[in-house]
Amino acid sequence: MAAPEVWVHGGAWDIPIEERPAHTEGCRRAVETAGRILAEGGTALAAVVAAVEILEADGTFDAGDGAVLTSDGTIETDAGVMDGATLRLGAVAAVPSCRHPVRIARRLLDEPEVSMLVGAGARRWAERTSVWHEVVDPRGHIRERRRYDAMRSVRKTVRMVFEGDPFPRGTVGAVARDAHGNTAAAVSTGGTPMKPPGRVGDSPIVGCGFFADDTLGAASCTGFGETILRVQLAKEACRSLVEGNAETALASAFDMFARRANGVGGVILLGTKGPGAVRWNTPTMAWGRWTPEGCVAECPATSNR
């Protein structure tokens, strides 16, 4: 039998001191939840998809509920899920005001032809499904209506958005070993304040955003999209597990990301055995862990680089 675990992040960014409790409990929040399942035998895809479901419902987050505007004033959303024993994946992209992606990307691991669906396909097929259950109005943003007016206003680019503004940048993602040694990650986003439609960054994207595979670990990442993708964050942190336990894993991968690709984010990182690791290198990060002796949620003022 395995030691199960669960890791949760809620986003890594310049995360306002004001805004750092909330962050903290829905944090605390997931990891209890998917750590309930884990302690009562259930699975780590199970654990890490309720983990996710319950960080896209806050509204904190930038997920789901929380999802942050594009340049258009809409709510597009992306999520991916990963299962290490069987390497079976799903993932979505660009979904039209979806409140749970994660429950799509889940329901695609079901399906032998299809992994991932974009836009307003993997809506309709959501529906056909019956995985579509709670849209996301845009127009009831109240918060996010007001950053979007003021970010129009003086019509800021992503890159200045995510090194200065005190913005959004929530992405949410679990990772899990369950007690029978196999794990699972998840991812959900909103993606970048301002993004053009139809804009995907790391997050749906296999080996960039997450990554699990029994034979390694799992991984799930946040933070500047496009400098993940450079580097295949998620799949680089697994594979440096092979160097050691997870804390010099994350070290290593770091190392390559901030060295490759000048990146900027966090990693949450569970091997096949020992405790897993969480690594930053923004000013604050939001992040969870549950173990059967307790859990711990934190939103540090600090990097851990």
The other form holds:
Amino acid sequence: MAAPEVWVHGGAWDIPIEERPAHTEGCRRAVETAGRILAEGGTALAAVVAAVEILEADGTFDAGDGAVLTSDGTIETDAGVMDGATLRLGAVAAVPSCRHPVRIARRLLDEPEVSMLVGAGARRWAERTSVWHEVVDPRGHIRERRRYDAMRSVRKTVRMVFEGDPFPRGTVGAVARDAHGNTAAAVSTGGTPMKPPGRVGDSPIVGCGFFADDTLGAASCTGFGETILRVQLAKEACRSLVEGNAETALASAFDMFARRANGVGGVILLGTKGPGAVRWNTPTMAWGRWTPEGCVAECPATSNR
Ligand code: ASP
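Could you output the structure for the form predicted in complex with ligand ASP, given that the previous block was the form predicted on its own?
Let us now look at the entire complex, which starts with that chain.
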């Protein structure tokens, strides 16, 4: 039986140097918590959801409390969760002002009749199933956060347009394998800064932003969603596990991603055996990994390819 393991990511983009320690610390806290769940015999599914909830509440990342604004100044969040043992999944897209969209996605995974909900419908469903009060911020801190993000988004967009930095991202995600060898994947995002309201990227689309299947493994993606969608990157990374280990699978998936889609982003990947791997082709990526031997988190200053 393979050893339990969990990976998280906090976005792949040109993370400013001064923001890297907060990204590293957030990833460390998330993998430590998820690792504890696995060490105590918890499921891969519970571990990935717990990790993503921590990253959503952190405020550093483009997810949950830290979600960027649309061009209308609103917040629309996306998330997805998949259980590799049963292939059940839950996903939400364009959910207005939501602190923990991953929690709604997790509840949807138990629904036999609905896997994905969008916008006001997702909110209404969450209200009816009493998840909504768990996923909005009762302290109202989000309002302050938004004001800050509004300024940040505008600055990022100006940089994007005038300084040729088209990839400001900070989506969060996790993949895990538990003591039974089951895998799971999760992802959560505010999308891209200044996106048109209603825009949905790769993140909540199964096989694109996230994927898990116990016959292959689990993957969670971040990056320029429009390019990730073109090649269904999460599924492609998992499929490539048939030909090798996580490291070689990512190399082959990224080769195709860059060649066919001009793709830009990062992926964490974990197979049903052996160690997982991370790869990105942006200037940096925030990530963390837990195994029974210990935990590491990084936001290094260079691309790893
Ligand atoms: N992939 C996300 C999106 O396009 C953004 C990100 O990863 O930061 O919505």
